[in-house]
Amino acid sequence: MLTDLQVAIFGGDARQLEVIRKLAEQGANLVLVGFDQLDHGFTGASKMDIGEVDFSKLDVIILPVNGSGPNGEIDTIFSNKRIILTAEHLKRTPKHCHLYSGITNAYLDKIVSQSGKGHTQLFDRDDVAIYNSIPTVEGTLMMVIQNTDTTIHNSNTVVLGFGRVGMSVARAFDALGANVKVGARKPEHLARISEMGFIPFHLDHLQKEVTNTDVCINTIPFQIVTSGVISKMPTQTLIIDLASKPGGTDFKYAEKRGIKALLAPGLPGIVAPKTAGQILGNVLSQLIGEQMSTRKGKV
């Protein structure tokens, strides 16, 4: 139980509703920032503007999955108000206050460092990333079906990256009968790709490997689907980029060539927000409970 813990939840999408519900059930006192247009009420939760928050009382701050924008702006679908989180806000929190987000960026790292607070990126955890790959794969399948006029079965599908998402994507498309090639760099990844029955290739050979591609799915969070790579693709190729913004694709060049390229980060929050939110809520409840126990042990 998280009884009487002071938790502020800033912005986010529909996934945050499940996080709110889970923490409210655990007895936490919740401050909701960026939820002024949300009709639903939660026991033990108060809606506030960021200027009304008493940061000196917060034990935990939960940010959206993407953390923040490059200048501290907090995304939210439940408010039109501009929300900016600064180092000054964090400096007013107690020494033990801890931040949670899905991923981080240079701005967020900077203000966390300046404030001396702890910060956990949930998607660095294998359990969260693996569970989260399930709705990501379902959303990817949906996008491919909606944006092609052929079946996935017998399609030539290239998956870039063999991390937790890439592995799940490759397995799902293979199960539907696609001819799956997977690009990676690490020898152990190339070996595992082969062992799982996919066609492995080194990313150094990417331009050669995309010449007959129907679908290219990127999971690598830096630009790898360059203009040189896109120039070798057939014009009917569909590119789905699952990497975090700004993705790993030269979208302007793809548009110039007439190739459809779609950036699709945050698919779990779009196709299965309830399930994705429950994943986050369960892990956050566990981590915050562990944080409380550790802090009490030090008192």
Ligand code: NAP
Contents of the next structure:
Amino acid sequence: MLTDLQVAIFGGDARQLEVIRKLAEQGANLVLVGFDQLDHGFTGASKMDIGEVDFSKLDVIILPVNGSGPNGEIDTIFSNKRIILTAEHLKRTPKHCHLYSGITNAYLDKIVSQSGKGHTQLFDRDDVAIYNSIPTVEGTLMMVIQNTDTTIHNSNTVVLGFGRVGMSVARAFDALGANVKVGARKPEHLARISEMGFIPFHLDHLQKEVTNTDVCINTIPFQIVTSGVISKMPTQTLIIDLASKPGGTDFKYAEKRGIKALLAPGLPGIVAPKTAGQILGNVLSQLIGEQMSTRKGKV
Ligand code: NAP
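Can I get the form predicted together with this ligand as well, since the one above is the form predicted on its own?
Now the complete complex, all chains and molecules, led by this one.
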């Protein structure tokens, strides 16, 4: 149980509702910032503007999955108010106050380090990233179906990257009968791609490998689908870029060539917010509980 713990939840999408539900069930006292348009009330939770929050009482701060925008803006679908989290806010929290987000960025790293607080990125954990890859794959299938007039079955599908998302995407497209090629750079990844029955290729040969692609799914958070690569693709190719913003595709060049390229962030929150929120809520309640026990042990 998380009784007596003061937890502030800043913005987010529908996934946060499951996080709120889980932590409320565990008895935490919740401060909800960026939820003024949410009709639903939760026991033990109070909605506030950021200016009303007493940061000196917070044990935990939970940010949206993307952390923040590049200047500290907190995304929220439940409010039109502008919310900016600053180092000054964090400096007012108790020494033990800990932040959680899905991923991080340079701004967040800076204010966390300036304030000397702890910060956990949930998607650094393999278990969270692997569970989260399930709704990500379902969202990818949805986007491909919506944006093509051919079946996935028999399509030439290229997956770039063979991490937690890339592996799940390759497996799902293969199961639907696509001809799946996967690009990676590590010999052990190339070996595993081959073992799983997909066609492996080294990313050094990417330009050569995309000449008959129907669907290209990028999971590499690095400029990889460059103008040189796009120029070798057939014009009917659909590019779905799953990598975190700004993605790994030269979108301007794709548009110039008439190739449809879509950046598709936050798919779990769009296609399965309940499941995706439960994944986050379960791990957060476990981590916060551990944090609380460690702190009590030290007192
Ligand atoms: P991951 O397990 O770290 O996998 C990343 C893959 O990219 C690995 O195969 C890695 O290869 C490769 N890679 C990274 N930098 C590279 C570079 N410079 N050159 C070549 N290959 C490189 O990450 P993940 O969990 O699969 O997530 C992948 C991306 O999807 C992340 O940006 C994540 O934020 C995003 N994501 C998006 C959604 C969505 O809804 N769109 C959902 C979940 C995750 P090496 O092992 O060789 O480094």
